[in-house]
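The chain below stands alone and is given in structure tokens; this is the form predicted on its own.
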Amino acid sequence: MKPSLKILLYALASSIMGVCWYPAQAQTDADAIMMAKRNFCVGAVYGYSSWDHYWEGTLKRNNENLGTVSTQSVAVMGNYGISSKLNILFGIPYIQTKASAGTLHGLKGMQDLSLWVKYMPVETDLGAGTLSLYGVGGISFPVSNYVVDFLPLSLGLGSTNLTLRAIADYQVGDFFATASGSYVVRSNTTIDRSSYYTTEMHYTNKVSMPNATQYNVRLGYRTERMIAEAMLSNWTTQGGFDITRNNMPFPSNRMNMTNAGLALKYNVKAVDGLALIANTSYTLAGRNVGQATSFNGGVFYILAFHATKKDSNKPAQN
């Protein structure tokens, strides 16, 4: 499954100065892959993201006081096929976080678990190719009582969010290009104080979290054996302020980003049901976001609750 199974799941775009979580390569909630009825597709993913540079709103800098920002995670993620045309998807990471200078110790834990819910309503045939559109539900929310002012060695945000996604795929004999829209409704986080100034002072420890949209574009090869694909996204906050100068981020800071990457996903085909898959991604631009150099390594294995067991990589498995 993929950094699109955000880890799935995006982990709902969780991205804080570079502790992003980016799910591995196979179906997942932004793609135009489904799992056939009865099967059900479950791995790990080690990913690890590293950032020596960020944008302190639109100032790019280093900070000798953190030096590199790494994260560390293995994910578990899943897909279940309730039919060809309705699936149901988790994601769940343990984050590991470290900076290599400085005096502020990185964070181990539980992040956010995602459950997704996307379902094809339609796949017909439109000029050379077929046309394949997809609607994709999901929540994510903290499975773990970690730190959320903390940034940017913190695990996550804290917030539950809710996402609802459109997707479009057009494949032409085996190459494709797929498209995806989301908007993120975010909820209050919690702090560990009872007061605290953004643009103005708030004397709660309630922080309210602007809501973001995220696009996705992809182009690449789709077969039975493997798919490889180019993709380009951006996740853009409704709102929030600046990081101010030489401070630390904060929860419901702006944080927008454009990333583009290479995704590669194989099917073993001397062990039937086997996948392996592998990404990287990169950030191009950004606001209070670092500057990251993503990696993602993945094995998926698929369980059929039938006789046959059927996994492949085309929009649609009727």
Second form
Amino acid sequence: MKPSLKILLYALASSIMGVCWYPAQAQTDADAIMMAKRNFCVGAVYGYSSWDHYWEGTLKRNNENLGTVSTQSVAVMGNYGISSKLNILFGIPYIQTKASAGTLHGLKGMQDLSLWVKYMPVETDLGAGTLSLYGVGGISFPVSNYVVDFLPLSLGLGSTNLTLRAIADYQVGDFFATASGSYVVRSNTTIDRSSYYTTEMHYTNKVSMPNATQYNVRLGYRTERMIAEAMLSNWTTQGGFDITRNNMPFPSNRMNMTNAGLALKYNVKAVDGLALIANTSYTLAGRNVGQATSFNGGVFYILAFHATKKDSNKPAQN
Amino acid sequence: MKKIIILSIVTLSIAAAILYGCSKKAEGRTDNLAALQPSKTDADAGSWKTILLTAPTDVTVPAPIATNSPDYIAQVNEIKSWQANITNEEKESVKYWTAGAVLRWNEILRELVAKYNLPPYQNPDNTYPVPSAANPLAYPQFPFANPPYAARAYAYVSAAQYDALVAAHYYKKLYNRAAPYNVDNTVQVSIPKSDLPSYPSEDAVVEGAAVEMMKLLFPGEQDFIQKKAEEHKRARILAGANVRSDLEAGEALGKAVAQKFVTRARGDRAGAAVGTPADWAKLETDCIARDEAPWKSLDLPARPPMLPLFGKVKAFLFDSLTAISLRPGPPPATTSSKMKQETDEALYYTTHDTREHYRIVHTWADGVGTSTPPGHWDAIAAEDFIGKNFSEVRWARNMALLNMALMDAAIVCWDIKYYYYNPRPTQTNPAIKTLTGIPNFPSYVSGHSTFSGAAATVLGYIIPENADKYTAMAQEASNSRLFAGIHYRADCQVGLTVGANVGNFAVNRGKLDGAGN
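Having looked at the form predicted on its own, could you now put up the form predicted together with its partner chain?
Below is the whole assembly, all chains and molecules, this chain first.
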């Protein structure tokens, strides 16, 4: 498998993290890996996440009328190398939600398609290691008319999101550190109701969505065979309002979360181009989101349309 | 490759600019309205039939000062000096308020209802606290503006505004003092001019009545309400529409009339509608004594039923015996095959939860944190009234007819609900997972259906050309509860009929109130 797929996972994670009531799926990190030219990596990831406590504004509570809220997802992702410096990526998840208690009906369906362009303008030796810099631009948008205004059981928030991200990676020997920062511009979303109350009344079915920032750092071990890493990520909504006491959540709430996680990727020796991934994450702190624990597992395979399968976990070498 | 990069960057930048620049403000349907320009002044509305007042002269309005008096001239100069220093923010305020006083105060009330429509969180011992009017700011804040509470609030504010405006029209005609712009043509006017006398100001009448009623209804919101009132009065002076004495007389009249409604409200039995643990227990034992399965709360922990004695509240449109006479026959027995069939139907809809059903359910849910079904119907009415160019007094009259019908629909519906105490479909079959929250009161008959039947009947009378539209909306609102799995078909069908019956009392009142249509 191509490690570059991780960016796909990250792409997907970004889109789902936008929902925030769901934990980040798959990798919650921006990776620093590129697919080789005319190699296409494609795979599927299954995810399960759940929470039984959430933050109503800043107040942490449970809700006997929800019990444990769980989300299952299956996502298809792909990453194509236009060149070793320029990759395009996509991801699309199918999601199913459920509350273990109370009477509310769960939802299921296709969520948002994410499309990304990733460019590595700089890769240079620096000190004892290699520094590489990346710029990523992405767009995500709903591919089905899913129900937006039924949190925490909605599949997503329904907005079209544009993400701009910068990534820096430094590798020394088999160890690396990656940091990234993103700004997410979110369009208005549309709900089924003709009016709604936030901190004031709105007589429209359009909801203005605050933008968001996202940060991610990761440290780990990275070789041709495998990657093992720890990550810390933060999603902060730039505006929005808190859920009032014993109220329902709303798409334009101020949803913040800080997650910690572990991730593994292993390139199967016996089958060239086959990789397995697994990761887990936990919400350390949040606001207007569930305190989720999530697990993901996936399989990826590289199709080489050019030369041989060049799948390195290391940054592309010139 | 460079081309691709540049193209990507350009495309993303443009997309970002479009998303950022064009779509951040979600403009509301009533944010930018033209000024209200009544197609007729309804100058003779002083003779229209009032609701609580026996005559417009129940409240005295003193004779105004003459337009050639120094004091009046000083008041005109006050308009001019304010206009000379008007800020952009004040211009926005003028534009906002000139869309209509009854409209804006109805919107403010809907906003407060939405803010306060939150069920209290449980105590540590799993009992529930009850909001206290005496301590409105402590949790749980007073009121819990649930549908019956909201229906009553809309009715009292609308009815008080109507009676006060009828009285205002009586005094306008009696004193016949011209508007400032008709006295001094150098006063700038940012509203459509009218030959209706401006003393007392109908805007201030509407504001005064609303402020006085809302002191009772939302005692924790005095700062907010008072701020709106000051803005409103200031906007009238800035608009050149009224001198200060028009506003002072109007506000005093509005408050004095509203006081009579406050007195009525204090004695209308709504304050006791929460009931006592003994009342709640009796509802259950009475139901069991009839060999029926009693309603149980599906909230966790179980919550006492919502306002079980609201059916005993004093209605506006009929007496208590009439209210009872509007009670329909019973729902299918809880053990009957008919009830089994209706439960299966509710299950069917929840397991066949189409996207269109979610749209319908959520369009009409009007649950926690919303202005409730009566508020939704007020919004529907108001947005249609905007295009009709009603005078303020006609606006008030139409909103009063609608909201008295909605309050009385709540009374009759709640009487029925607690008379039969019928379980929700999910209580009968826990496999039924609902597309919206299950309200915490008995099933038969559907509140949404009753409200909607009443509203559609009244609105169809007020705007006959829309009657079919309102009927279809009411039917969809009613269906939404079946699609959501929170009501049986019988609840919805009978609820619509009961609501229409209540609505007809308002229609009959409207036919005789002297306003015509």
